[in-house]
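A single chain, nothing else alongside it, follows as structure tokens in the form predicted alone.
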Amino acid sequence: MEEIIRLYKDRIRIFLIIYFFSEDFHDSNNLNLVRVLYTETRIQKIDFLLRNPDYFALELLNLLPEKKHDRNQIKSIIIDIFKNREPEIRRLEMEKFFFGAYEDIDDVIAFLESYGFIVFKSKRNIELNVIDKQYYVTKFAKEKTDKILSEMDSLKWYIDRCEQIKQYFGDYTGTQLKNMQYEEETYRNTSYKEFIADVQEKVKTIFKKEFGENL
């Protein structure tokens, strides 16, 4: 049963990174696709964000040198995600491998393409090797979701927080997500195929020396 309920999260989730971090897609001889996300990499950087609360949480803390975002907003998601829970609660976590967190999602990207909700495109270099990968919406899958985000209460946590990663990081690429998680030394020294720990005590640590509060 809980691998059914898995699979059925990976679904959701992989399909909802898709659909809210893709950007318009217009084609006249494909009317059919309408929305489209490139890189394997791009979804693989996302879906830690969404599976590692804490992770987000540091990752806006490191965000407020910057100065060019809400610190009082900042605050508020935090202290929100440690109130929740979260951490525990929804963490998922992820192994790390030659090029930081991943999961093999071709099953996932399979069953969505079987339904008619995407359809995946690639292409393979002279070592064949698939590269390239693009990820699109289909017109039937945008007019479904829309209809539905909004009726699915057990989507609404999946939703939310999709929109708040993509508030602060949804313009960055692939490669740069990949290159800021990196810079956390306790993602960068995960040994190839651990399980990436977790780094709520550092979230504590640097939120009570910005904001003078415990989480």
The other form holds:
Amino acid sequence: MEEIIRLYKDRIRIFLIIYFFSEDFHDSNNLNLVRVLYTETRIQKIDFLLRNPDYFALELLNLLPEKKHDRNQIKSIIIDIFKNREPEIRRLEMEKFFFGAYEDIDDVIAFLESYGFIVFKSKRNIELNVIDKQYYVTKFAKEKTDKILSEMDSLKWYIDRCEQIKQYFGDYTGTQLKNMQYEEETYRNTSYKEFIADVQEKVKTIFKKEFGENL
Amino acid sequence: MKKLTIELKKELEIRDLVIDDNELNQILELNEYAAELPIATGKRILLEELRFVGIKNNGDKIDYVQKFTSGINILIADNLKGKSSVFKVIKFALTGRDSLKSDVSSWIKTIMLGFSIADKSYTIFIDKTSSRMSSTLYSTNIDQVNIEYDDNVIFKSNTKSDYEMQIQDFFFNRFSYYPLSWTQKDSAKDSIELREAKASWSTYFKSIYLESKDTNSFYGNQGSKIFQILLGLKYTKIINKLMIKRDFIKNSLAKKDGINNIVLVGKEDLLNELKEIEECLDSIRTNSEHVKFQSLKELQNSLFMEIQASSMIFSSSSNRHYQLLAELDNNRSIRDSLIKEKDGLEKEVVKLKRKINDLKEYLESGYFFSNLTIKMCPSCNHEIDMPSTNEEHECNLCQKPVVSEIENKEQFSERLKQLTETKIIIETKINEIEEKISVLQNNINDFEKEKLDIEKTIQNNDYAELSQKSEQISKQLNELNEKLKQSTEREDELISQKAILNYKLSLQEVDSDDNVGKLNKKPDVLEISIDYFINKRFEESKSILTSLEDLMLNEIHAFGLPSITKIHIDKLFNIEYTQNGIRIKFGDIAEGEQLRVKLAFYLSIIQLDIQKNYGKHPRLLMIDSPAKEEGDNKYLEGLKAALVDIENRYADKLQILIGTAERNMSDIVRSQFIYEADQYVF
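Could I have the structure of this protein in the form predicted together with its partner chain, to go alongside the form predicted alone above?
Up next: the whole complex, starting with the chain shown before.
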């Protein structure tokens, strides 16, 4: 039961990331492709924020000194995350590889592609490494999403969180997101192929310092 | 005193005894009454070291040295190995009364006992080498005493009886004891005379040394008198004096013709003598230091009333404070364990929520990805246009059997339903616990508030300040007392001479009918006055006696006797007990339980002194074989627990020497001296 659940969880999550973080695409030669998202790194790093609400909260706190965002809004997002115990209920651990949080998504991509949700394109460099990965959302997928997704209660959480991540970090490239995540000690110090530990306590401490309240 | 006289006269008038001030004063001699107070002297005897040497009849040398510490000292050795003898040697040194077995007594040649009173060191040295016992009391530490030439000699005596007297004076002075008297028939067979007997220091010593032989008598013949002095309650002295006077007068009235036996001295001479005595008394009493002493006494008296009031507040606040601490402790620990339980359940809910989310997600995303057809080959990236297989349980791509989605869905929905139900149950439980926690928290807040208030009350209580003041006055009084010692002794002497003269004069006047009437009136006046003072004492000492009853009951319960539920101390200091709902006397208590009750009594008297500052017990107890009582295990455990408790609370304030053969009593206190099986103590 657990495996099959995990399978579907990964499929829908990755699809939603591709869907929400992609930009409109128009090619008169291929009208079937309507949106596009560049680089796998971006998917992996956004996935990390989605799977670790405490890290998302920490990154929000790190934005405060810039004063570009509404403090109160950030505060209320973090309060909600902790009130709903998301760091425990929603957490899906991720391992650290050479370039930060990473989990193989080839099967998920293959699934999504074979059923016509996305089209995956890539190039290879001279060392034959795959580079420049592009993920296109098909017209079929967009229609299905627009039609069905709004009726799905439990998936709403993903949609809302994606919106939030997009609001604050939507402009970040995969590399920028990676660099941002490396700023965090716990993340940085995690060894290769180890799970990245949670930072709830740190968030609580900073929150208390910033807002004078306990989470 | 004036107020008392007025009250007393009213009491007399009610009984048709109209009497003027002068006459009343003549009968009661109230002006000779010095107020006494139950305030603790704060003094204690601390035994420091005992040494004795000698030679046994088998030629073995005795060279016994034993140091004692403050707190509880336990001497463990088999029966008949000399424990009791050690205690008896101490008794001998401290009182001059030798109750050792005669053979053991003859073995011992010299005894040295080092002790301190109020941090001042003293050493007793007794030499029995020659037929005449010689004894010396030094104001020097035992290690520094030089028998040959020590200047710090308080007294020296060359006979046993002289030593008894002098050591009695010494302790009486140190602890402000006085010899309460009573009357008894002259021991001469044909005599009808009454004799005045006095409680001696060795009688007092019965309240220090609880010998194993008298476990089942409460406090000896003169017991309640010792109790009275140990408590030092107000009016005890005057009650005692009046009682003796009453006995004498009754006696002389009873033997009317006894007058003949008295050599009549001329009335004139008696009056002259009386006049002289009164003049002497006057001159003593007008002495400036004497006056100062009296006014200090009065000051101390009024301070005492204040102390008593504030002590009541202090002790009730302290009790409540203690109760609150216990309540807080209890409530907090229940709250904390509930919080723990709640945390555990909340973790469970988190797990359930995860599972529920997963299942819902599965069901919804399953719907999202349902009815799909393969459009692209995942292997070669070519588009595929393939009809779906007819077999529902077969994969479109690889034709392997698959579990139908519908089956999966049903199974998952069922699981979702179960989990949701469990979650609701647990959440309800959490809510219940939260309610309980909130009630407890409210209690805790209330208790904490009350505790703070009480702490303020305790802090603001002037008890300590008053006690300090009273202590200073006591000190001054003691100093003055030393100075006035001679004149006080002289005063006492004169007072008793005066009483004798008055008595003789009254006998001379018995002749006339009028005078017989007067003499007859006297016992009545005395009787009523005695009653009056006894009631007064009881009334004014109620709080002290109640404290004592409470302390005693606590100790008795600690000793494993829950069947005793109340202690009653009456105005004549008889103690009674409610056991199993029936009121009984000490003698009615089962033999196996008497010792505990007795121990409880003495420990309470000492605690009363330490905790509440009342009473005059020297805070030294010597208990021989307390475990001998045929007790259940509960008693031994209770005794041990009580001793540990006393050690923890009062180790620096009292001293208890315990001799026992019960090896179970080992390792409960620091200061213990264990002799192996069959080994002699000396």
